[in-house]
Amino acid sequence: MGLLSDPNRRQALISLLTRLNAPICVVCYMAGVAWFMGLAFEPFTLRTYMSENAMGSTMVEERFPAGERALATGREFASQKNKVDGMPVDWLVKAMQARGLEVFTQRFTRTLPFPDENNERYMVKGTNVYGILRAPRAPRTEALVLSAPCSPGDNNNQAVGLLLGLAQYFRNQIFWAKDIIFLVNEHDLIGMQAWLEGYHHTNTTGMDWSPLQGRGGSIQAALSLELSSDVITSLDLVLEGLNGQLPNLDLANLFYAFCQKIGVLCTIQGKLPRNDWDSVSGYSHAVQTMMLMVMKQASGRPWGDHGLFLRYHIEAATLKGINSFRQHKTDTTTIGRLLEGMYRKLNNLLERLHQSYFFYLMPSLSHFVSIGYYMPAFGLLAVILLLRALDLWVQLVTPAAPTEDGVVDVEQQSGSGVLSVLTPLVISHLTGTALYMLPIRFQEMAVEHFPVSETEAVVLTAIAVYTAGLALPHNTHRFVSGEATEQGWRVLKLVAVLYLAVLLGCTALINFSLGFILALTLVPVAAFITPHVPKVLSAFVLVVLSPACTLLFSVFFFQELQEMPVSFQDGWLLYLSVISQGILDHFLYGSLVYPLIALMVYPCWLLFWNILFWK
Amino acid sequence: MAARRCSASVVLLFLCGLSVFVAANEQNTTPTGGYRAAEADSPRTPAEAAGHPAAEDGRWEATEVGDAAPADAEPDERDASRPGTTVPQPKDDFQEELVIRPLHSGDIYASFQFRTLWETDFMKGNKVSHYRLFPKSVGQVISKFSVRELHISFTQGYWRTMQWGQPFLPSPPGAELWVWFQDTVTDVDGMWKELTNVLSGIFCASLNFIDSTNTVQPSASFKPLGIDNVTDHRFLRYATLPREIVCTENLTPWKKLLPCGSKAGLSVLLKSEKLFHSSFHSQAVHIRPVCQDSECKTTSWELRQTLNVVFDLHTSGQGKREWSLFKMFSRTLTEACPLASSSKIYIDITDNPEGELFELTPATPLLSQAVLMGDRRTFSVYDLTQQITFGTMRSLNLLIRWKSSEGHMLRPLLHAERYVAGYGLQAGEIHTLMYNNHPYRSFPVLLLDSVPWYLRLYVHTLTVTSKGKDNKPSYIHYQPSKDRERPHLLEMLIQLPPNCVTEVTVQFERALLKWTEYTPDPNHGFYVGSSVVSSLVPSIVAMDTNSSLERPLFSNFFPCKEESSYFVRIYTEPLLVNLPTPDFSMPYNVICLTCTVVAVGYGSLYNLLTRSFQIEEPSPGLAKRLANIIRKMRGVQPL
């Protein structure tokens, strides 16, 4: 602190920072990226360990015997499903009642803002069926949830069969201390959303549902089961939920511990664990796994039915049975035993899962990167913005050129400066608001005038508004301040850089992956853009690094990571559907990525576009 | 104000029926005269000869005589079978009873009732020192703390009204204690505090956690059940501990209060390894003064110990739908408690008149009818004081074998549930749903909510709606909470329209506690006790209003004033609410971090504020300084 109170040394420090600003920024950017890539390197990560004492060991004797019977139930469910062409509500109610559960149903309807072409649904009407296993001598204060979606076609019949089998087996045990809710939800996430909103009596998305009749108190944990074959080769754990929320790491640890104990092959992001971390391929495998998690988390959408639980502070994960061509097969009894073990451990919980991390990345199931390790990567990127802001501030306060006349002149300039800063801010935000509002509002008009479907109309309107935004604001300031000054763009850039820093900082705190990906692309833009750089080249770079293009690259990159590369044509279609899904996620489940991009990030980026075309 | 008083008087009127054992109850209102007043110790002659087991074929005659009274099968030679009656201490009496109700779900409900009556006066200064059947520890508590009435229950589990119907005696999960003190007591709160600590010792329970933060004084919901018309709720204290866990350690002291302990009679069945292998377990002690006869000339103290347990079909291991005393309790009965004047087992066979639902062995010739919860129930009666009951095996093992299997939800006339709505740790909403399933009658209910202070209720958000319309409560008694001192108390009299759900909602804010106020497991959540819904529910059959009649113990607990309605009290689920909780594993980090920040921040700020900045003289060069030293030595003016 003596450093700052001494004017000479302060001056020296500031001049050092301004003189070496560009090299420091470059170094920081490199270091940030390198740090991030290093996170996947196994020696730098921590092994997972169980923090919750109540779930400490896997010392549970799993006895679930009835895998075959569960499969038979699944087949019966499938035939009933085909018979009624949808959810066999009556059959499920009877089946659950026969297993000694208290059974309730919930009806729900939802009209989507525009047709969802991926899932082919618009007016959704469905029924959730759930049965509650009342724990003996428990006062209905705590509950666990096991859910299986009733999917169209032949999917997930085995999951429902296993769910009913487990219900029957669990019902005969005396040791339950928490009620267990067995839920079969129709229309996957929409049904789950309806059920959760009904259970907590909230309505965040304007869905119609009938109130629930039976409850089990506060839900402590939930697992969602997806199983579409009689035998599986591996179980995949899905953690990413709405808005990039993750369940407590102990839930993943629990799954991993029981997989190890029972001998089930377990994966995360569909990637098998490997031991050769010191080889290049082993490292790239870990990077791929982690990048997949980052991409999924950044998307902010629920990647399984569990994703919606997280909003209610219920730790939840989805288990997906995968059947590939590997030799080692696992039968349903074993999966049942795995689930039994997990539920018995969750049943032992005295408190909500809270001991372990809520913010983490997983390069493999056995290793994790905690928030303390990954945040510096983002911090190194964010510090660039602060350095640029410092640089600009210094340039603004020190009379840069001796040609400046005097105090009066400066004040006049700052007076018009406020206006010249405010106008682009307001205009770019209005453009952002248009991007948020117009696609849904104008879909009917668009369908009338152009030969497109509603979904296409929404997506194309969004892209049109986005592109129109590029043309709009960069001319405006001249009308206001009359003349573009050096001072003007510096003030605007200072504001924009600080705005971006705050925006990215807040985003990264909530959803690190989204914040980091945005920082990767937007920070270089924010750092180098001035009105003096070559226009055409810079404009091209700016467009390439804009949020929309980031999304486009992410789509291709994600496909690449999943080892399902697509051609540009398919990629473009995928890109369009991703946009429509993003908008739908916002309206159906309350995902915040679309409004964040439309209302904050895009206007912020427009400010830099404005600076480029200042003169 | 006048309106308030008016509504209050309406409530009092409405509840008057519960409050008083009416002394002057005219005999001519009862349909038949074939009963005897329950003068506890006068040797009872059998009411009718037909009631005697000798009359094997007189099945229905035996029960039709006393419309509500059971077949009074007291043997004449009862005294002969009782050892110790030679001591001239004739004023006490002990009765024991077990009611078994097979439930539609295949579960089975067993309710024990033990009643000790003692004609004595603990109050008027006379020192009672000689105890016979009445437990001394309880008697001392009554006299020391000037207790008028004491009701305590320990319950593990939640009564599932939708599957099991109404219990004989309702109780909330956890521990519940409510006490009426004598109106001579001056320091009620002090007495209450001492009493809870003493009871905590007697029952080995954590009743000492009852303090002012969870004690309320309900104005209308809890009226004295014994002979007393005191309605000044200053002498009433009510508290629940929803978190209390009931186990063997609470059962043992409870059993010790019984005259026969667990040595003989029905109490041999009370083996904890079976009682706690069940879906529901509740034990209670009720002490109250009651009338000895219909004129209420003499009063006596009643100690009623009840134990309710529901055994679960599925977890009992075997898949067969079959219950026996041995399967339930891992014991059979061989004798009655020798000290008991009456010892009976009742089996509810109302739904099974022709034996088509289940089969009951051994069959019994005795039948009894009782009007219970607005319904006329038929019971098979086994009188344990009769040797013939035990048959040739010298042991009684009742066997109930189900013939059909059907488990459907019931629609009890009154049913309530409660939950917390909303998400996040800032605010929330408590929803209480009350179902009136009566097809055409509406009836009023009294809702009592006692909410801890750390949920700050927003009373302006209180809404009561039924069928989508606003339902204005006719009486509201609200006592706001004081932080760390007392809870919220909300009592409302609400009219439930027929065949619909009435929903009461109130929003709350979660308080941030001081860090020492958190429990050792703060992430478990904090409990909010059950709401209590008390109501007079319209009855299908005429209720028996004569309280002094000889009736089965299970049917005569709540006094009944009107023939057309009966009293029901139901409890909702307790709530588990998460409060904003700091990360308690972080204190060390937090302390280090804050100390560093404070030190650095304060230090530098102080430095900047207090230091005076001056332009420093450029220091002279080395040569100049050397020259100055030399000049100084020479005594010349420095440069």
Second form
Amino acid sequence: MGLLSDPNRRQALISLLTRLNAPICVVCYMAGVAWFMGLAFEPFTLRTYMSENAMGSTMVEERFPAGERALATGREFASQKNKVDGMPVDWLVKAMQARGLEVFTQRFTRTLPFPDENNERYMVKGTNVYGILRAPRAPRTEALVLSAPCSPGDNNNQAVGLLLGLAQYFRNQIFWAKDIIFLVNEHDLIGMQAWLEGYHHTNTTGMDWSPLQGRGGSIQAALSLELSSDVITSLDLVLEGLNGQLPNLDLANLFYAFCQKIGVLCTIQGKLPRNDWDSVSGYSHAVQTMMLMVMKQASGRPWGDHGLFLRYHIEAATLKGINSFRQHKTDTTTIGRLLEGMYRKLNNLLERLHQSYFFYLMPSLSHFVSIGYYMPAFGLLAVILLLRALDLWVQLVTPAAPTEDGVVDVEQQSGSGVLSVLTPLVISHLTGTALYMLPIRFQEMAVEHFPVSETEAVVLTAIAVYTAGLALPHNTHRFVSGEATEQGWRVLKLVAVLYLAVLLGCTALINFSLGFILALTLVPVAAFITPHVPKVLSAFVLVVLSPACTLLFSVFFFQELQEMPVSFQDGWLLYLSVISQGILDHFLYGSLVYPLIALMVYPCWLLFWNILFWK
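Given the form predicted in complex with the partner chain above, produce the structure of the same protein in the form predicted alone.
Only one chain is given; partner chains and other molecules are left out.
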């Protein structure tokens, strides 16, 4: 404190920071990237452990015996599904009632803002079927959920069969202290969204659904099951939910503990844990696993039905069966025993899961990186913006050079500075508003005048507005303030740099992965862009580091991480699909990535584009 309270020392520190500003920024950027890459090195991570005492021991005896019967039920469900060409509601109701459950149905309808070409749907109508197993020796104030989506074709039939088999087995047990809800939802996430809104008496997405006639207690935890094979080689744990939310780490720890106990091969991001962390291949494997989690979390979309539970503060995850070339095989009975053990442990909870971490990254199922370890990587990038803001502030408060008659026109500089800031700010944000609103509103007009589908019209309109925005804010300040000044672009850059620092900081607190990826590309732009750099080369670099190109590179990078590389043409089509799905996720489920990019990140980037072409 003495260093900052002494005016002479404070001035010396400011002089040092401004004189070495560029080298310090470069060092901070390299250190931030190196810190983040070092997080996957297992000696720098923490080993997973159970924080909740009620789930600390896996010493329960799992006795689920009905794996073959569950598979037979799944085959019967598949035949009924093919017979009615959709959800066999009547058959499911009778099957759940025969197992002693209180059975209810919920109808829902949803008109999408534009057709979802990936799933070939526009007007969605469906029915959810759920049965409630009432707790025999409890006040029935709490509940657990086991769900299995009714997927098209032959997908997930085994999961529904296992769900019904577990319902029959659980019905004969007397130790349940919580209601257990067995849910089969139609149309995957849309059906789950309708059921959750009906269960919690909310309607945040404008969907039409019938009120639920039966209800259990407050939901404490949920698991979604996806099985599409009679025999699987491994179970994959999916954690990423809506807007980058993650369940409490104890839920992942519980899954890993029972997999270790029962002998089930478990993966995360489809990758097995490895013990050779000290080798190059082991470290590369951990980096790929962690980066896959970062990319999925940054997308903001739910990667399973569990992702929508998290917005209601319900800890949830998806268990996805994988049938690959591995020799290790796991039958349905073993998976049923694993689920039985997990639900018996969740049944022991006296309160919601809260003692472990909610913000973490996982390079493997046995190790994790807590928020205290990965936030410094983002902090090193964010401090660059503060250093550049300090340098700009020092330049602005330094007395300007006098004119020929020895008078400094302070009033003219301040007046033009305010107008120079307000005009680009307003126009940039109006462009961002157009990017957010016009693609949906103009789709019918685009379809009438161009030979494109509604989905293509939305995506192409978004790209057109984005591209047109590069010209709209260009030097518009000159039409209002007359001649552009040297002080004007410094004031605008100071505002833009501080704006970006606050924007990235808030984003990283909600969704670290998204904030970090944006910081990697936008911080270099914000730090070194000025009107005095070479225009053509700088404009090219600025476009390459723009939000749209960052998304394009992320699509190819994600495919490489999944070991499924694509050609440029296929990657471009996938890129267009990602844009349309991002817009749909916002309007269907409330994903915040699309409005964040359109209304805030893109206008902020336009400010730096305007600074580059300042005259």
